[in-house]
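First, one chain by itself: the form predicted alone, in structure tokens.
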Amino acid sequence: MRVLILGNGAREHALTWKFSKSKRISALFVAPGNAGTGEIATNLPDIRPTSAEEVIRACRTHRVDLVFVGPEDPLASGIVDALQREKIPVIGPPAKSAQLEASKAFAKSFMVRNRVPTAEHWIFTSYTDLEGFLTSTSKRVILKKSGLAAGKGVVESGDLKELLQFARHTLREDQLVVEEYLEGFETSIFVVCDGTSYRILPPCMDYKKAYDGNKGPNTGGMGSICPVPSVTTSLMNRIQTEVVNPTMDGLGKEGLLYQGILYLGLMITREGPKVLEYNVRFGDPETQVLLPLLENDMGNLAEAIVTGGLPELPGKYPEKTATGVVIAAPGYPGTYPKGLTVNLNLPEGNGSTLIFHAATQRDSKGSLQTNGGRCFTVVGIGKDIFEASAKAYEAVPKVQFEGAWYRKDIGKLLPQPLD
């Protein structure tokens, strides 16, 4: 199996990982790729992966048998249209399913449609009418951006003040999703869909805050871990039951159900779970510290998704539990530099520690430099939460470039069960 992957983050890192593992590859390239997946694949820098015309002709050129698409951008742009015309083998929704993140307001009245319990909210395209909501309402409310917005295109403030400013800046160009504030912990739930049948991951934990006790501004996510302890047996079993099951069906009912990931952002309260948001592909960080727990053969996991054959697949709960915790630059989720120098320390063949790259490429001189602001993922695998952060707390030291930072509480920061 040759097999092209798209995106250049962690995420892709993670599942270029995953699959070099597997005994099914016979080749295996990125697009574009970063250093990190240049050393167990080839890249392919100049392709871009919105661009259906090069991600085409870079399968034609390369042979290519399956493509697999990391990054929501080329979901929503209709990559997965392009390639389906072409007879390409590839696994992520089509445009129209791809609205399901794309779009909250269009996710929002999905999830009304067909009984999918969310938090109340409302819809602003004026920013007079969402004026006159946010000062005569009593309700503590979060404002989110329509499309998509890299995981920040979100406020919660007590401060109206900064609630306008966010507001009149994205109704310019977007919708507003407005909120109810809703009490609880998040967990994220990542489904593998075959286009009929589907199967649930074990769940994962998004530290999205940017400083040590939640606090601070949204990032694209400051670390992970999986599965969560605060998700018991008896909450799985009501997350399939009053969260998954209604949101398949209505995908089944709607026309919407694709081959790829679905993931669902939960916040559980003590009413129970209900849906922040929907995406359509592997989340990151939670990619990272997901697949290294997943025992199936990532090359049959999806031959499995693109030819129907979930059901066949054998599946087993993970008899480990990972903790990623993600470098940034310094300065993210603001402004931050490029191109600093990093020094990786990290012991060669260590099974209970994995470092993905986020954004990170290669000098003419080949020295390995950051790219962006999230720039590294360090997980630890161990028996429970707590030898696997220590595992990777252990190892983040290690990486080293001017104004590295991180938070010092993934995995030690759990939230309580509610039931």
Contents of the next structure:
Amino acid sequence: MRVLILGNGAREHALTWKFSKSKRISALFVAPGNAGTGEIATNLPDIRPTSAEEVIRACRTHRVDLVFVGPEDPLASGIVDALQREKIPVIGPPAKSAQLEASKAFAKSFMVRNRVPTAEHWIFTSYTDLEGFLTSTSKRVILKKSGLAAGKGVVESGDLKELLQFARHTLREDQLVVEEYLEGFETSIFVVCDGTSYRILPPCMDYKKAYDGNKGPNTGGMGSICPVPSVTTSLMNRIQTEVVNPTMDGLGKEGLLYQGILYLGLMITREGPKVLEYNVRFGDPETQVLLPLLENDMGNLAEAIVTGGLPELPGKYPEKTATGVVIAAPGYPGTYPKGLTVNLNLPEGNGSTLIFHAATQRDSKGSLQTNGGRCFTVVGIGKDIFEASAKAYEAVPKVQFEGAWYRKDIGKLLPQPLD
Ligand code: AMP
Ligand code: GLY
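Having gone through the form predicted alone, I am curious about the other one (the form predicted in complex with adenosine monophosphate (AMP)); can you provide its structure?
Let's see the whole complex now, leading with the same chain.
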């Protein structure tokens, strides 16, 4: 099988790594890729994932049998529809289903129609109406831009002025979703779907805040763990019956089921699991800890997704745990420099630590450089969360560049279930 992966983050490096271990793969391409994917696959740096024309051309040139779409932007702009028209097998939702992620207003009305537990919400298009609502409500709320915002579309604040400023800015170009603030702990659930049947993967958690103790601004994710100790078997059963089943039934009823990944961002509240958001792809940095624990051959899994073969695929709960620590550029999630020279002193292939590149590139002399805000995810694998985190943190200091920083409490600060 000749596979093309779209994207250039650490999620895509993890996907490429998992495909590279498959016995089914004869050629592996990544567009545009990064310095890490370039070591195990052929990068196609000139192909933009959002350009259907360029992606289709690359598929023809390289005789690609299957495309795996990593990030949300090409999904929202219809890359899957374009590839399906050309009869190129692809993992990901068509644009119609990608609205579950690309429009929070669409996702919320889907949840209400299908009785999926979620926060109470109100949708606004008028600033005056919103201002009236915010000044009269006593509820603690959170404001969200409806459309894609790369993790920057949500604001939670006790300061009315700050909320109104965000609202004024957002309403110029989009709808605004106001949500009841939910207390609890978050978990990310990934469901693999072959268009008819589906399978729930082990639970993950993303550390979204920039600094230790879950302090500071939101980021794209500073670390991740899989599985999550506080997501017990009985909680997973509740997640399946109360959240995943009604979601998948609703997708089926509304003609929105697709061959790909559905990501449910959940808040585990006192009343049970509630959906904060749907994404229609794998998460970053969750993929970096999830895929190393999956025993399935990635080629077999990909084939099962596009042929409706998931029920026949063996599936086993992982025996190990993984912790992923993100190493970021100085200044991230604000402004940051690019082009910092990187020294990697990791021992090769010891099996219990992995390093996935996010934004990296090689300069003309072949030296490794940073090229973005989140630069690497270092993953430790162990028999439990303590061993996995210890392994990750042993390796982290070996990734060196000027101003590199990371959270020190990934896999150590663990959510406590509410009683
Ligand atoms: P979203 O893009 O909807 O996932 O929101 C980003 C982050 O904001 C989530 O991961 C949560 O940390 C937080 N968040 C979103 N909605 C809520 C809510 N209703 N109550 C509390 N926190 C929320
Ligand atoms: N881990 C958050 C995301 O992938 O959107």
